[in-house]
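For reference, the chain that follows is the form predicted alone, supplied as structure tokens.
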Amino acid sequence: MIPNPSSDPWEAAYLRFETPEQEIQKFISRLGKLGAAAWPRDAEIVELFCGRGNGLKALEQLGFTRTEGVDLSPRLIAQYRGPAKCFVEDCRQLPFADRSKDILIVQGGLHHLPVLPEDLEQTFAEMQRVLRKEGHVAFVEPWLTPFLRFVHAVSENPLARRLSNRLDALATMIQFERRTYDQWLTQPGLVLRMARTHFVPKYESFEWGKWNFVGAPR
């Protein structure tokens, strides 16, 4: 299915923000920071909120051979072309057996959950259920660092948006996801408390507007 940007302003902005190739390279860099070089290449990995599958393509380029994706949007999953098996399912109710996966990855999906804390609790509980005891989760989500505050301030400047297509695309995406985006960014204590309730942190950083987290199931 080919997306029709004219009917979806968020999708149109997303496609202006970066090319698929740029996004794949971004995901490869992120995965390296999260420790992917040390992960077994035959680990059973699921990317949640996988969207159009560029994160799965990044995993494939890194040599991982047992990958799966989950997303609620059949339209987005239909855009993926690759060997991973994808499921149109709700990440709050995962279609996998208990203790059946090695690694669960989320790259920018948790902040789209409509209701906090309930939806985050359900998602984390499902991830904890599905992970093997020696497995781990890896998250990359927006975080209100000084850098992100600066980006927000600049993106509110009409002249800056006219001068930068990328900045204008980002501001447009934020505009159309404003409710869940603000809900996420304004409750950092809640998010961290819930993450630590379900997962033991192994690596964590807050920089360049992102929360990077790797944890093991409790």
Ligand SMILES: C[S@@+](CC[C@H](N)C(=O)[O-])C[C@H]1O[C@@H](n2cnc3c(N)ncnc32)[C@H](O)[C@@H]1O
Contents of the next structure:
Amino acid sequence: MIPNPSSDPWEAAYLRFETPEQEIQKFISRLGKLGAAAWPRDAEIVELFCGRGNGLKALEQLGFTRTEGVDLSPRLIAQYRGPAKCFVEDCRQLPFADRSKDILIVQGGLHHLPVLPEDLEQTFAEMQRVLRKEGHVAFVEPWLTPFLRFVHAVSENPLARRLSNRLDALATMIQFERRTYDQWLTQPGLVLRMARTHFVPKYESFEWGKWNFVGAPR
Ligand SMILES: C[S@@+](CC[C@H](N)C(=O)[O-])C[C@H]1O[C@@H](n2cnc3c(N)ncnc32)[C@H](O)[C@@H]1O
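Now the other one: the form predicted in complex with the ligand, given that the block above is the form predicted alone.
Complete assembly follows, chain above in first position.
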């Protein structure tokens, strides 16, 4: 069922923040930064926490042919139209065989996990289980860099929110996911420790309010 933005304030804010085309372009540029140009086009890739599938569309536009998605929400997955096979499942328990996938991508999903550290441990352990030995993970998640602190400060200013529709949309989304968002942002040491326990870092950056991580399974 297509959600009605007028009855779902998070959905309405998400749609105000950027168009699907803008989000797909954003994902394409992030994938470039994560090294996607070097990934074989027939690699078996799963986008975890794929939501409505704009990340899958970015992968398709880049020429990847064996893509799949996993998300807990049947409502969001129903909005995806494309060749990827999508599963309505919990990423804490992946519906894939051991050592069966080449690349697992998460863009803005880990910070939605309800209980840290347990859910993160379970999700990372599952990712490690399904990755082939030579495979890798790629994460892009919010990070409390000076830029993000600045964005938070500005978004608390009602005048700034009135002047910028985008800023107001972002502040509204954060408001609705406040508990898990804050839980994630306030435990960076825990997150990095857990990521490094499961994956050997191959590339990592912290910029513009994002943690970009590429790692191989240990
Ligand atoms: C901010 S959205 C990610 C957006 C996504 N990258 C996109 O382009 O639509 C976070 C997603 O995580 C999903 N989610 C939250 N907990 C989950 C879980 N345990 N397993 C699978 N998906 C989950 C939500 O349904 C939501 O679609």
